[in-house]
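The data below hold one chain only, encoded as structure tokens and taken in the form predicted alone.
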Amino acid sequence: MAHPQIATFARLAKGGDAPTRTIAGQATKLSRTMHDIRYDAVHDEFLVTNPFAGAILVFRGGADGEEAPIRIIQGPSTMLESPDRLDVDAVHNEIFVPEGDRILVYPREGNGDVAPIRMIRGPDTQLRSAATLSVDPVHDLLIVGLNKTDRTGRAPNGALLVFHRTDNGNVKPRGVIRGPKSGIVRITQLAINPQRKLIVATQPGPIEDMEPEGAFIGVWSMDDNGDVAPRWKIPTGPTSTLKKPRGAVLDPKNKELIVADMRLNAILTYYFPEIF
């Protein structure tokens, strides 16, 4: 039986290369479901959610072995129910968490039973099944990806919503990317390049399909609005080898896009200079 762990690999690792270190054990307070890890390069910390414990865990960047988090946000005042993904704004010292019909914002250095400092919620927000997000501290924008909004996930009801970073309460998004041209069924993770104002989103297709047709990685502008096709697209298939992309992160220094594929159970790296 596999145990919950976070494995760290060399950037040029390939094939069956072993991790350089792993974080695992009871003291880490990790659970078996970890769908998002965000690294804060400014403070050399990384953040991960524990949905079963309703918690946000913060580790030092060099954590190794059975090492405890340096901070934990957890408790009734947090309003966290089952946090699955998050992002950290190291410039403004804030943590953002999507939870279905709302976005919760916490102080980055919060520890313990910490109440949100802001919350986006209400009918005007169009938040339904908010699954992932990314913060752009350069342009003060917040990008939110919606997961499926019907039971099958086959209707193109997913979307990308663009808010102002400091939005609070029942606010309308400043931009909505949704519709058949967008190809979005549901979004599971985002990465952004603030310098180019670009959004990179994983679109893994219907949740029940193991190798869904039409799944892809799409790239949009933060200024796009309406039924807009992606500016760049990496489709599944023999050329890309993608089958069901779920996670994405950018490496600007090396102009690379790193993708987690849940069907392949693998990490794939693409040289993608056009988006940098």
The other form holds:
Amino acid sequence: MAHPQIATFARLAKGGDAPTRTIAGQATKLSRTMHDIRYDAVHDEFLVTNPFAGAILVFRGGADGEEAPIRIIQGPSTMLESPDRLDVDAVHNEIFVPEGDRILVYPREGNGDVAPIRMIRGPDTQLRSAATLSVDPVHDLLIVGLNKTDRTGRAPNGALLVFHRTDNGNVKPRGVIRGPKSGIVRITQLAINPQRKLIVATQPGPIEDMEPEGAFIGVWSMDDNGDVAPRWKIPTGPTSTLKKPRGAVLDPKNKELIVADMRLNAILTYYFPEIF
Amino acid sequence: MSRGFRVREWAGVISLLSLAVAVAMGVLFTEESSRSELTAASRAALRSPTGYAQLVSYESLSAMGPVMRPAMGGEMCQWMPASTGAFLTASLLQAEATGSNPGQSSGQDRVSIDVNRAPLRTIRDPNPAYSAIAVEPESNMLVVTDENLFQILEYDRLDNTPANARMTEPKRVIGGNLTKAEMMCGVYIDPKTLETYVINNDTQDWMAVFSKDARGNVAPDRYLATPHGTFGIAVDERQQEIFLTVQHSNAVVVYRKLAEGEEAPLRRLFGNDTELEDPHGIAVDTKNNLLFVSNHGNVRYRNTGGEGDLRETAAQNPRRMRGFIRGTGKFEPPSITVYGRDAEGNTAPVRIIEGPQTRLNWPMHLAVDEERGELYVANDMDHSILVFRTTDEGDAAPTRVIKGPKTGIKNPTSIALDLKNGELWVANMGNHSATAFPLTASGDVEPLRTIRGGPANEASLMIGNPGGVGYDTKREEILVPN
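Can you swap the form predicted alone for the form predicted in complex with its partner chain?
Up next: the whole complex, starting with the chain shown before.
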């Protein structure tokens, strides 16, 4: 995208309603290719990454305009290369970052050149192209989404891996969801509902396909394991109007699922009471 | 209606709702529920037409406002959402949860329930967002790329949208899933063939070339595989070379102008000494044999040998060109780096324009007027066009700045020069317009002409390639990063 920004919209915004705020400009230290954003309701902060500067940026919740982040994790000790997505555990004060063959964990209040406090990495982890994750502080679980490693079609499809939240080192995942029944090609953004122990995963299909067949949003249980189909599935198509869903977040209060669709350049909100 | 009757009525409603919720929870929570039961519960959640009144939605009491609340009468238990407080409380009750075993429920025979329903709300800009612009004065051809609706639009350069008109209809539109054109950030018009070249910053790693007659959802007449993350494009017609910046690799790649397919670049400019830091715009000064690149200042560094060596990475995957060392990320000031036209490899810039007096704030596309010796910068977040001398160096102030409410310039991402007619064109992503100014314009001046793709009073949302979304529960706002 030519213009990097974070735009905020009222929950009930629709059509071409203008954003209530935009955060953009040199002082924000944002770049384009922000593939994730997480709001920390406990501390009223939101977090994004800057992959081109190997950084994690933390803003105050009400940030507006060309406002600088309040904390930045960046530097030689961080081991960050191209952080793309992340999640924050506001209960245990930790930030989780997937980076290919590893999961890096930082203190939530870390600022500057901060070393990870844990790292999941090694052959037993099955981590490969780890691209996204969500942490469940209630059940102490960490859900990781794997990408498809290249665009040739020869690389294995992605998967969902379930780890313990406090796992460290070369540990086996407690559950692995992958295979043809799962329909997973690659997972982009993840959301979870800890109270129902559910995983909501966007599955946008091959990156180079503008309007891929078989893209969907799938809902699995954190207890699922193996080649299992999602419990619920919002397919792309004329009814849902989805074409290439890449982002998802839940609004439990209103029982809504909010989706970012990159082919539509749009944000769509679905009433989805079944998963709350 | 008596107070007692109202209380009984509400008690009845609450009882019925509780019963319905209990039944639904029983169906949904049962681990071995059959698909038909889950389907029924799913359908029940949304209701089907039955010809009589049903509960289809509700507002919590707190949302109804002071006007409604007094009329409700009596006290009711407040419904507790899954708020931060509940979330925290649940987290403190982990003893019950930690005994769970994800492996116990495999669900191998499950069939998904399709929840095929329409969205309640969709936020989407219906108008084009002009990301890049090119002009060809001999044929009056003006081409913009639209990064919102993924189109290439051709206008007549003399078009001027009347103030009360919704938009100007383009003469030609190219767009669709055959085009290999989606997140387009750069465009060029061949002055002889009038072919249109476009490059993609994401999803489509191609440079697509369309004939002057192409329109609709058509395959490009030819295309070239490019590295991922191209942004800027410049062409040296004398040498028949095409220059592309690569944002993701901090690189410049140079191809034969007529290259196609998987053809390799003629040369590459990359490496720690280049000071290419999130490069965006690019311009070639063929008179003085110079190359100008605008940088946002985001940088990571590469090894010169061993693990992560770019040379190894480039050999294995020449379209990727990464190989950055972990932990080397830095923020540097925005800059314009200047090289010899033929620079390649790990070559340091001959000059750098950088510093607070430059006013650079996310500098995007560049253009050079070789005869006047001027460098034009689309300065996105300053809502301005900056003009420097091509000989400037260091913390140089621009010689001219076009900026202000009269200009109509908002989030300019691209610029094109029409030297024949003495005009410069600006693509304004922030208000779905393209504006033409005299080449010598300065200050807060009105444009000569404006071409709008949408109504002047409608906001340009600038949502682009949204890869994630967040929700601010405190402000009840949706967070959308590009």
